[in-house]
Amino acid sequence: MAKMFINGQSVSAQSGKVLDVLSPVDGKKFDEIPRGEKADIDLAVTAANNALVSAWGKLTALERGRLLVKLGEKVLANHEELALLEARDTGKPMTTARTDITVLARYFEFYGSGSDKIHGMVLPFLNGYTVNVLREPLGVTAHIIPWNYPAQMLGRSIAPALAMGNAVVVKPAEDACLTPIRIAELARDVGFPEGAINIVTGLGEEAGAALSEHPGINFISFTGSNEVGVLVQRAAAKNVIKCVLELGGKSPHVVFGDCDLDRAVPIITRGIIANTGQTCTAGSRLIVERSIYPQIMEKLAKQFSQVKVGTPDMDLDCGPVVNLAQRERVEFFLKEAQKSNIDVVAQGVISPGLPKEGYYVTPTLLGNVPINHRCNQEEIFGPVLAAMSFETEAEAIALANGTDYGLMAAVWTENGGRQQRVSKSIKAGQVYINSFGAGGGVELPFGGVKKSGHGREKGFLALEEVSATKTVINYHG
């Protein structure tokens, strides 16, 4: 059975209940985690507070650095097991969880590589005053992470927090805790210190409220669904103490008439299959220039009508959802959609002799969806693109930001002044012109506005997140 991780300890929950994991492939248990409730919680935050004021709150930023230098290169010598790992918690193909492990490692290799560069300030003052800006951690943060990558989210999450010092509690989903609790057992094998990284496994209303209320943390990273986030923010409020969400998108890709159809098909397509479509920034709706609308859904309808379905260890394009409520919910819109009538252009194909059991969706292609029709309006988390046309260039603006998301889009397009206009035009917190990546590369901050969330990760932004300033008013004469 898998343990919870406090205090470099690898530990059951102090009530001995567990929680089954189920096997997305055919449903079955394959493993328990413990069931963390309050009390854990209070031991991990008492674990990351006492860190603070012992071996890790005593390194030096440089040292910090160094430390997670090598648990990125300690991710990489184990890399196929992680890999492996995440694929059986997740049912991600093997080559996306391979990709999610190198990215992993990435992530502490980037802010290994910056713990020392964050610096303050000196600040012109009075005479006889010297003035000095320091950016200090902001102690114990809180990280309750999604089950659609966890090992890419935790990278994401804590390894900007550790590099400027704080002590991290970690709440992975009851989904997918497996591959978290690993890499905190290669941070203790590297020489991270007590405390300094705490994973607590448990269900969201219990270990995942009690973190979030937690009045002996300092911040909230949260990633998942509107509802939770708006509880994780009334609990940082209670305590005043700063959150950063991301709440989703219904990320579009807003397409003209003299767009390279070639290059934009393949990327189009591969946007919405990707971790079968399980993904905030899938771009989940498509907006073409009604002149070219035929023609880019011929082609989409020939790549839609190739994908497919099959266990990770096939590596096809797509495995299945996570668990049976998200196939559930998948399954729910395309029924909202045949009663709709919309058309659908396209399906991927399931594999045959899949286990019954397991939680497969089919990636459909759906056409002329109406903007105000749910497909449009609410995030799926599944393999399905919703396509509609536009005439003006104002028109598809209005149609890009006619969501309550703003996560992220794509502006595809060769005429220079239309790309500047309407990439300024979109309200999300990244655009991508002429091409499209999910949340794009660990050095460029990411994050939403709107109903996606608020708040900055990725890049030198989430240094400054995790952090705060101080300034220091030196009266000398």
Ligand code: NAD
Second form
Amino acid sequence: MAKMFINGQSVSAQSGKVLDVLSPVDGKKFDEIPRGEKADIDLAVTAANNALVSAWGKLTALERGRLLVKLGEKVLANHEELALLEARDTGKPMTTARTDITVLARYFEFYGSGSDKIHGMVLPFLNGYTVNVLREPLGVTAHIIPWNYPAQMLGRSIAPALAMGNAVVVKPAEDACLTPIRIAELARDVGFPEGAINIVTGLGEEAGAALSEHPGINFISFTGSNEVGVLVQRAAAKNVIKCVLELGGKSPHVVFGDCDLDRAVPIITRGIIANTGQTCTAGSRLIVERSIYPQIMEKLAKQFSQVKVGTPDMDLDCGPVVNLAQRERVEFFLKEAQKSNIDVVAQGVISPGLPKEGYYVTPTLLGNVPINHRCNQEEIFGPVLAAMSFETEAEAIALANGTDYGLMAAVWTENGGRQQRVSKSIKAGQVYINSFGAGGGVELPFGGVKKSGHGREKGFLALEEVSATKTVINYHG
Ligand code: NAD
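Switch over from the form predicted on its own to the form predicted in complex with the named molecule, please.
Time for the whole complex; same chain goes first.
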């Protein structure tokens, strides 16, 4: 049975309760995790608070950075083991899992080398004064992460927090927490002091709620659904702490008639089928200039009909989705499209002979989807692309901004002026031009506007989110 990780120790829940871990491949149980609750969260928050005033809190920025870099190296040294674990727990194809572990290592490398590069300031002030602006950690930071990229999300959330000297308590998703636990063990092996990293497994409404409401935390970062994001923000407000929310998206590709279609089409396809569509930044809406709509749909249909779904070992384009609820969610949206007589332009292929109890869904390209349809408004979190067309640039921008979300977008055009106008007019935290979601983006500030959330992760801005300035005004005459 997997154990969780508190104060440098692998432990069971204090209650002894466990949760079953089911394989997305066939729905069968293959492990158990501790069902942590409030008592376990209390222990983890206490351990983190103690770490701040003991070995962990006494390290210099350079020493913290070196530990993070070492952890990145350790992740790379255990790359295949971690990728197998990630694929087994989430159902990802092995190639995706391997990429995720490479990006995870990159988070530790990037923030490890950044820990001593965020400086304070000395400000000019009145004669006889020296003013120092110090940058300090927030204290205990809480991180509630989802199941779609457990390894990457762990790295993205905790690496900057640790680099700045915070101690972390993580509540991974009950559907995928085996890699986060293993990474905490690797962190212990490279020398992270006890209490610096704590992982409490369990249900969202138990361990997750207990962590977000805990008076001993000083910051919380949450990635997941809007419904839970609101609960987390409410809990943060009660404790008057800062909260970063990353709540997903309905990211559009805006494609103009002059774009390089041969470059765009495979990237657009990849942008929705990657990770079986379970990606907050999935490019789930396609907004195409009417003159090339038939042409792009024909090319995309060809791509979609070749998308193959199988087990992680088969290493095809898509694996199963993470759980039964997620499979039913994707199927529900496809039925909604059918009820509204929306064109199913093309579908991928589920490999024959897969277990019936596995969580496989059919990648689908939908055509001429009205902007107000649910498939165009709600996050399906599956490999379903909704296409629509436009006449004018203004109409394209209105469609791109026509949902509650604002996480990521892409603009496809060779016209330089239009690249600038459209990317400035789209409300989103990131806009790609003639590209989409390249390279993991560890270096690139990331986060949402509108209902996609607030606060920034990735890049150097994340270091600012998990720290605060203190202005010291010294009169010395
Ligand atoms: P969720 O929001 O319920 O779960 C995300 C995390 O929050 C998990 O760790 C979970 O245990 C925790 N959690 C759940 N209830 C909680 C509570 N009351 N207090 C504190 N923490 C709590 O997401 P889900 O139900 O697993 O997925 C539902 C939908 O959310 C998906 O279909 C998708 O649309 C969206 N989602 C988005 C992302 C993203 O990356 N933005 C990730 C996962 C899911």
